[in-house]
Structure formats: structure tokens, C-alpha cells
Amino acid sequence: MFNAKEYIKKQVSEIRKIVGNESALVAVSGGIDSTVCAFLMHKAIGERIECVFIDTGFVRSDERKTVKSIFEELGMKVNIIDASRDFIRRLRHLKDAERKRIVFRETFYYVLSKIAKERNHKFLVQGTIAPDWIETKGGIKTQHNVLSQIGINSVEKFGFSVIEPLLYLYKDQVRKVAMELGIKQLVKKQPFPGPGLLVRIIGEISVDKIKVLKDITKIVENELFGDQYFAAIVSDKCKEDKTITKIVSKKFEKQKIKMKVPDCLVTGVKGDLRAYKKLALLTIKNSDLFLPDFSVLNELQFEIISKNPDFTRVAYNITEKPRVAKYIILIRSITTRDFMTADVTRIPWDELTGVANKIMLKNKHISEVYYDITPKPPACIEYE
């Protein structure tokens, strides 16, 4: 049985032994993991910590203000570092998911190493948790905050030692630690990945995609619910897949079936292995868009993926407009305990349709909105 009080006591003692009289840099995102780390460090060594939030250009549009406000409310100061130009310059035009994650990691630690050297911090503290290094070591996807576990010596490469107080905890355990520390306002805060919107831009990175997704993210986060819920964007460059169309047509004989496949891949997991495979975009309709029961869609996505090893995700069309457009939006909402596995949130169709219509009205360059109906596994929670 996990005891948060004992865990805090042990970590504070270990941090004091490790840091001694030195100072530490704490990389915070405003999320629960890094904020808990900041609180543990403050409890252990007081004002000898410096909390920094790096604006990578892939954060939500109001993230700077939100993070600053959270830390002020909790009685701590955070310095905002705008490194968005560096990140976007290095990542622009990249397509492959793993390549994007690795470039993001290198840029992230390059920025932090500069700050640490300038201010003579010997330690970097970050909120790495168990799923981060498990997925990275398993080859499923590179988490940007995993170093020593994959053989990267942070002292040699970046000039600081890394402290990870939450390394062996899962998300539900981190929440218990937060409650024990008195950070109750963060327990139900929407999770947000370290690389931010980078892992929700499927395929090639562009400045325009980032801008569109920031606007749409606001709508989705304000309107929906679940343990995690968000939007992703993909270019509307698709081909029809007749094999999957036949599978779906057998189940829905009276409806018109349309199956599209984008010209880029998404990250999933099959067995314990990474599956960088195709995304199936499914439309079933007669006069209006057809909205079947979630249990039917769950069976359908299972059949599509199990019979077609080249696919790892299925998304279902909520709304569309007959117009020439550049982008398709995917909505994802999941329920989970520890983020190692996840089910699709069964949001009522009228609510999903309402959100989709708001998205379509927000940007004329969006042609369709889909709801991701794939659990984890075989999909990951994020897209890249």
C-alpha cells in the first residue's frame, strides 16, 4: 500500500543528502508531476531552488499566465524562459514522430544547460514518472525527460546531475503525494505532455498547424471531460482504403461508408512493441452523419486493427463540410487510472457534435472533425 506521507519524508531526506549546500534548477510545466517535484525540493532545500518554465512554442496559448498564476497561488516564484524560436526553427518541417521527439529533447536540455551554467546550478530536477521511462526503454516512444535510463550521462553532456523524485511512481500515486503536500488544486488538472502540442501535430510541423491547434485546443478543453481530453491536427491529404471499407460495409449495409487514410503515421503499441502505423478515418452516413453505439464502434475498431496490421488507430467522423480545406481535427478523450492503459470516454454524441461544430466555425481551413475511438493499447494516449 502506497503511503504518501512516508514517501515525502524519505524523498526530502534523500534530496538533502544529494544536494548538500548546492542549488538546483527545477523544470516546471504547470502540471502535477513537475509541481510536486518543485514542492518536494522547496521542502528539502528551501530558497536554493530556481523554478523555470520554458515556452517551447508548443505550449497552450495561455500557458505562461496559467503557470505563473499557479505558482504564485502556491507561494512560489517561477521564471518564464521564451525559447520558442529555437524549438520551432529546429522542429519545423520534421515529419517522423521519433525524430521530432529526439530533436525536442536535445533542444530542451540545451536550453536548460545554458541556464544552469549561467546561474551555477549543479542539479536539474524534473518530474519523470514510471510510464515515461517504461515507454522509452520499451522503444514505444521517446519521452523527452528520460536520460540516464537510456544511457545518456547528463553531467558529461549537459553539465548537471538530474534528480527525479517521482521516478518510480504512477500518476495516481503522484496525485496522492500532491494531496499530502496540500496542492489540492492540481489533483484534477488536465494532464499536458512535456513536448506539448508537438505530439498532437501529426506529420509535418508547420507554424500554421501550431496556430490552428492552439485555437482548437481552447475549445476542446473548455467543452469536454475525461481523465485526459484534447485535440490533434493532421493535414487533409488522404487516400481511400477499400479493404477497410468492405469490413465496415458488412456491418452497416444500409449506410454509405467512407474510409480515408492520411499520408502520415501515428504511434501505437501492439504487444509490448512500438507500432508506428496508419490512422483510419471512418465516416458512416445516410442522409445525416450516422452515430452508432459506442460498444458497436469499439468492436469495429478492434476488428479493423486486428485484421489490418498496418493500422493502429481508428477515428470516427462527427461532422464535415463540403469545402476545400487543409486540415482535419481529431478529438481524443480517455478514462484511465495510471495512464498505462486507457479506455475511450463515452461522451454523448450531441455534446461531441456541438464541440465539432464550434471547431468548424472557428477555422475555415478545417474540413472534418473526428472522435478517436481507440483505447490504449493498441493506440497510445498521444499521437506521436
Given for the second form:
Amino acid sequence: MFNAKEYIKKQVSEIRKIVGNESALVAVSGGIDSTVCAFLMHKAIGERIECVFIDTGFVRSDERKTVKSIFEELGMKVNIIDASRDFIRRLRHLKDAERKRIVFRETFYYVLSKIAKERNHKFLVQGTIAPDWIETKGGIKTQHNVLSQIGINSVEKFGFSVIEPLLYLYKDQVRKVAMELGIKQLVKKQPFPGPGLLVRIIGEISVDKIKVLKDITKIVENELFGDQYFAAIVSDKCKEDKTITKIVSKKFEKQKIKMKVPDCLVTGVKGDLRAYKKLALLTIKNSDLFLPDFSVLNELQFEIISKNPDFTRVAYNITEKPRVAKYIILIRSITTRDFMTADVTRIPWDELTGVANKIMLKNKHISEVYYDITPKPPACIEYE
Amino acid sequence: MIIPVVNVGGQYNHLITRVLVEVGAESELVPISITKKEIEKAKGLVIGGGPQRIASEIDKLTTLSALIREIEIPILGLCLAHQLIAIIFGGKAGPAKFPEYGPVKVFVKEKDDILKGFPKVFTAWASHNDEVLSLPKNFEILAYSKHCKVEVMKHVNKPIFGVQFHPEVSHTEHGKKMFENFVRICEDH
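Next block, the form predicted in complex with the partner chain, ref. the form predicted on its own:
All chains and molecules follow, beginning with the one already shown.
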């Protein structure tokens, strides 16, 4: 069994050996992985660490405040670096998911490398965990915090060696380490991806989409639940797809079935292969939207994706307004132990439609709200 | 009890070592190029899944195929390795008509050995584009699903098992039990 106490002891002595008399820059996000790393580093080499939080412009609206208060509570200092202009300038107008992720990674390390050089830190510490390098190495998607595992020499390229104290752990094991260290307040916090809202803006990035998604994210995080729950945004530039009705119409003779497909792709994983494929937006209704039992939707999802290799994700319409609008919002909530596989959280429809209505009220440029009904696999947890 | 896991490049290969350690074995990932000599101390071998397509990319698995033929310790092949075992022993594997991703209902035919203690029906998580299309000689089917005829198979007189779904992921019901069973099979061997 995993022994957190021993793990901490081993890591602390290893960190001391590696760092020697040098100092280290710790990249923190306010999440459990990087905070545990910061805590381990502090335990190992005391004040010879500098924690930095980089505001990439793709963080949630009160992220800076949250990070500050977390570190205050833990009795550690954190420097907030605003690099949002750099990030947004480089990422604006990019559409392809991998391109976005790689540009994000390069910008991230460019910013960190500048700080490390200025303050003479020979080491960079980051909270990379097992799923990060597994997915990056397996070619599923490029995580922003994976370098050496895919052959990038950080010393040559950025001027620092990387220390990753949690590299072979999964989230539930990191939580055990956090409990052992006494960082209880973070154990229940839901994960937030390193590239943040970037991977929840499907397709082209725009400043307006970032702003809208920040607002909607607040609503979803306040109201919903799951091991991870969030919103994503996509432009309402869709094509209707009629092939689907053939597959599902037998089961829903009395209802009208419609499926539309946005003009950009989403990331999934099918049989250990990256599946950057289409997203099916499914609507079933009579006069009102039809909200069947989840098991019915499970089967539909399975049939659509198993019979159509072009698709990797299905979302189901829970609220619509007859208005011409720019955006579609997707809500996703999943249950998981280690984020390697994920099931869709069975949230009662009235709760989901309640949240969807709040979203529609918040912004008049939203035409529909969908609930993502795809497990991982075949979809990833995040959209890009 | 040392039971290495051959890393074929799949998403869950590292998770297999985690489960094996949890059920009391010593385990670590070994590369796909590993040879019989390098795993002399092993009491059993688990082979993970991978992104290779079994029909068109089997030439990428020649070293692994040789290893499977040579070793005499118990073998548990998952996903791609399950398909590879089928081919090595004279069966067929290739693209599935209905590939399975995510939860599938698995029906148990035979409970002995690897499925000891399993209920008749359970939910397992799968992720495969290919599958076993015809069972090799001297193998029997232990479990199946609606779309996949061979979810679990075993050799009739050797401790060689193939499983199409992923017992190593936390969403698969009773998944850990399969590794407990495998460890016991290795102990008894």
C-alpha cells in the first residue's frame, strides 16, 4: 500500500541531495499538486525557495486572491506574476488544440526561465503527476508541464533543471501526501488544468470568449458538484448532421431528434490513441426538451461514438432559447478516483436546467446549454 | 513475488504496477524490448495495452511476441496484449465492428482461475479499436460482452490469460480481484 509518510521522508532527503546549496523556483497554481510540492521543498531546503504564481490570463476570476490566501494560511510567500498579456497575445486567434497547448507551454517556460535567470535559481520545481506524462508521452495531448519525458532538455533550453517530486503519483495518492503534511484545505478542491480556460475554449481563442467563460465558470463552480465540474464555450457555428437520426430514431419515435456539430474538434482517447474528433450536440424533444434517464443517454452516446469513428464526444441539450446568439455553453461534471478514467456525474435534471437557466440569464449571447454525457474514454476530461 | 509489467505504451500501463503493488506484489514497468533473460526472477508477467493496431502494426511487436512464446511463467495480457496472444496461438484479431470505449457490461461464463469471486455480470471499462475475432486453438472464453465475444480467455492447460477490457482502472468493478487472482496463480505455479 502507498505510504505517504515514507514518501515524504524519501522525497525530502532526495530534494536536499539534488539541490545542494542552490535555490529553487517553485511554479504554483493554488492546486493541490504544486502546493504539496512547495510544502515539500520548504521542508527540505527552507527559505531557499521562491514560489511564483503565473497569471496566464486563462485563470479563473479570483484565482490570484485564492492562491494568495492559500499560501498565507500555510505560512509561505508567493509572488504573483502577471503574464496575461504575453499569453493572450501569443494565443489569440489560434484554433488547433495541440498548437494552443504547445504555444502555452512555450510561453509558460519562457516566463519561468526569465524569472529563474534573473534571480539565479538553478532549479524549477513543478507538480507534474502520473497522468500528465502518461498522456503527453502517449501522444494523447501535450500537458504544459512535461519536458524531459518527451526529450526536451530544460537546462539547455531554459537554463534550469526540473524537479518533480510527485511524478509517479496519482491524484488520490497526492491527496494522501497532502493529508500527511497537514494541508487539509486543498484535499477537496477540484483540479483546474494548467492551461486553464484555454482548453475549455473550443476552437479559436478570443478575448470575449475568455471573459464570458470566466463569468459562466463562476456560476457552474458555485452550483454544481462532482470530482471535477466546469463549463466550456464554443462558437455557435454548427452544421446539422442527419446521419445520427438513423441510429437513434427507432428508440424515440415520438420525439424529434436533431444533431449538430460545431466547426471545431475536441480531444478524446480511443484505444490508447489520440482522437481529435467531432463533438455531437444532441437535442431530443417534443414540445419541451426530453430529459430521459441517464442510462438511455449512456446507450445513445455509446452507439453514436462506436458507430461513427469521426466522433469522440456527445453533449445533450438541456436548455435552449429561440434567439440568434454567438455561443454555446457545455457543462461537464465527472466522477473519478485518479483522473485516468472518468464517469459522467448523474446530476438531477432539475438542478442542471436550473444552472443552465442562470447561465442563459447571465449572457444574452448564449443560445443553448448542453450537458456532456461522455465518459473518459472516449472523451478526455477537458475539451482540448 | 516479482511481477513486472511490460510497457506497451498504453494509457494504463503504469496503473497496472500500482494495482499489483496494492495487492502485495513487487512490480515495475519494463520496456517492450525486454528479453526472457532480463526477467529471470519474475514469477509472472503482465503485459499492458498499447496504441498499436494489431493487424497493421504487428511487426512492431516481434520482440514481445518472441517473449510470450519463450517464457513459462503465468502471463496476463491486457487489451492489445490479449489480441496479440490470440494471434500467437493461432487465432485472429483485427478491427472491431463495434469498438468499445468506456463502460461495458461483461457476462461471465466460467469463474475459475482469473475470474474467481466475480459476479455473473459486472461493469468493466474498455478502450479498444481492435478485438479478438476468432479464438485460438486450446483457448476457452471465460467472459463476453454484447459487442465483444472474447472479453476474457484462457489457455486450457497453460497459465496464459487474455483480457480485452481494463481491470487496472478504478472504474472496472472487481478489477483488483483479477490481480489478486493472478498473484495467487503465480504463487501456485
